[in-house]
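Next comes just one chain, in C-alpha cells: the form predicted on its own.
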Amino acid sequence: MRPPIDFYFDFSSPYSYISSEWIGAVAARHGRTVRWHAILLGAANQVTGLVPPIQVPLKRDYLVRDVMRSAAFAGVPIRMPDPFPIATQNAARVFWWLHDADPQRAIAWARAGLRAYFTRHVNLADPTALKALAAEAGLEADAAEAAWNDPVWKARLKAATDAAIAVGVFGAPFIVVDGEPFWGNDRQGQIESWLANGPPRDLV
C-alpha cells in the first residue's frame, strides 16, 4: 500500500479550506489516503517570526482577492468570513478528540468546520455557535464542549502542532507527499505530477 499523503491545516485559514475540498479526491485518483492533521498556525508564526497577511495593510486588499480567485478557479463556493482571523483552538481539539478514536469522524468534523466559517460565517471561536455546529455535524455537543476544555486535548493539539514544525511545517495548507513538503493551495498542479510520475529528474 503506498503510503498517505499528510495534511496539515488551520481552521482559519481560507487557502486550507480551499484545498481541503480537493486534496481527498487528488490522493484517491493515485491510489492514496489522506492524513489530516489540525494545527495552530499562530504557534508556527511565533516560530518564524511571520505575520499573517491579512494584518499587512499592503497585502490586505490583494489577500482578499486571491482568496476569492482561488476559490473561484477551485470551483468552491465561499463567503469571506467576518470576523477574520479567529481563534481556532476549540474546533481543532474536537478535531483531536475525534481523530484518536476515529480518523475519519475527524476529517469529517474538520470539513464541516471549515465549511461552516466559510460559506456560512459561523464563528468557531464562539463557543454557543461551535456547539450548535457541533450539534448539526452529529456530534454530542456537550461532549465537544468538554473535551475542547480538557487539558487533555489542549496538550494533544499543542503535541501536534509542535510535531508539525519539527518536521519543518510553517504555514497551512502544508501537504506532504513522500516526505516532499508542499506549502499553499496553488501546488495542487505539483502535486498531481509528482504522485503521477514522481520526483522530477533534477531532484532525483
Second form
There are 2 protein chains.
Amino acid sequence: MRPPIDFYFDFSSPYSYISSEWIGAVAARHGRTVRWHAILLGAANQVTGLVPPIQVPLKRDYLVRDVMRSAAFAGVPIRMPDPFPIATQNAARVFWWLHDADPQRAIAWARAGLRAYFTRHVNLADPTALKALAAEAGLEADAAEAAWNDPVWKARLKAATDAAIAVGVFGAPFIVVDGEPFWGNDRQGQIESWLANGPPRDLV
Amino acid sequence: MRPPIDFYFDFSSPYSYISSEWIGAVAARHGRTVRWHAILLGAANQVTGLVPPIQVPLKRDYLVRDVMRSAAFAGVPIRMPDPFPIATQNAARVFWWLHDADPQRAIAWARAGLRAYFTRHVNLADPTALKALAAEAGLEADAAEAAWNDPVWKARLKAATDAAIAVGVFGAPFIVVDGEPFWGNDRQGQIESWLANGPPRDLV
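Starting from the form predicted on its own, produce the coordinates for the form predicted in complex with a further copy of the same chain.
Entire complex below, previous chain first.
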C-alpha cells in the first residue's frame, strides 16, 4: 500500500471546496487514500502574516470570477457565499471530534460542510445553522455542539493547525504527495501526473 | 479572423517566462494571434500595493519549487536566476521601441530576453549584458541602448503599464481572451478550453 495523500483545507476556502470534490477520486485512481486535515487558515495567517489572495480587495473580483470558472470547469456546483469568509472553528472542531473516532466520518462531515456553505449558503459560523447541518448529516447535534465547545477539541484543532504550519502549509488547499507540496486547486494535473509517473523528467 | 489574445508579461516573472513558451502555439491552434504587452509589474505593484507571491519570504521556497516543477511539466528549460527579481525597464523599453515598428520583432525580443534570463542568467538589468543580448538577437546594440534611454520609450512603457492596470492587470502573466481575464501560467487548460468551446457549461 502506497502512503496516503495529505489534504489540508479550511471550511471557508472556495478552492478547498472545489478540490475536495476531486481529491478522493484522484487518489483512488492511483491506489492511494487521503488524510484530510481541517485547519484554520486565519490562525495560520496570524502566524505567517499572510493575507489570502481572495481577501485582497484588488484581486477579489478577479478571484471570485476565477472560483466560479474553475468550479464550472471542474463540474462542481457553486454559489459564491455571502457572508464570506466566515469563522470555521466550530465546523473544524467537529471534524476532529469525528476524526479521532473514525476518519471516514470526518471526511463525510467535511464534504457535507463545504457543500452546504458553497452551494446552499449554510453559514457554518452560525451555531444554529451548524447544529441543523450536523443533524442533517446524521450526527447527534447536541453532542456536536458540546464537542465544539469542549477544550479538548479546541486544543486538537489548534494542534492540527500548528502541525500544518510546521510542515510549511501557508494556504488552502495544500496537498502533499510523498513529501512533494502542491498549493491550490489548480495543481490537479500535476498531482495526477506525479501519482502516475513520479516527478517530471528534468526536474532537479 | 477572431480577435487576438492579450498577453501581459514582465521580463522578471518566471511564470511569464513559462507561459511565453506556450501562448503562441495555443493561440495558433485556435486561429488566434497574440498581442504581447511588456509591463513593469513593480510599477503596477506600487499603484496597487500588492507584493508578488514569490517575493513573500514564507512562500518563496514553495514557489521556487513550483516554478521549477511547472517548467518541467511544461517541457520548458529553466534555471532559477540569481539575482532575482531584477529591474526590467530597459528590456521592456526595447520591446516597445521594436513593437511600434514591428510587433513580431518585439515578440522575438521578448522571447529572447525571457529565455536568456531564465536559462542562462543573463542579467537584463545590467546595461552591458543587455547590449550584448541585443546584438546577439540581431538588433543594433547602440540603437537599443539609445532607445532605453529615450524619454519617448520610457513614456511608452509607462503608458503600457498604466493601460494594463486600467484593465485590471495585477500580476503576470495576465492573459485576456475575448474580455475574459486569466491570471497565471496555470490557466493554460482553461484558456485552451475557452478558445475551443467558449465558457464552460454552468458558468454564470
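Numbering follows the first chain given and starts at 1. Keep in mind the model is a prediction, meaning the values are calculated, not measured. Rigid core: the largest C-alpha set superposing within 1.5 Å between the two forms.
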query: Core fit, then N149 C-alpha moves 2 Å or more between the two forms; finding: no
query: Rigid core fit then T33 CA moved by 2 Å or more between the two forms; finding: no
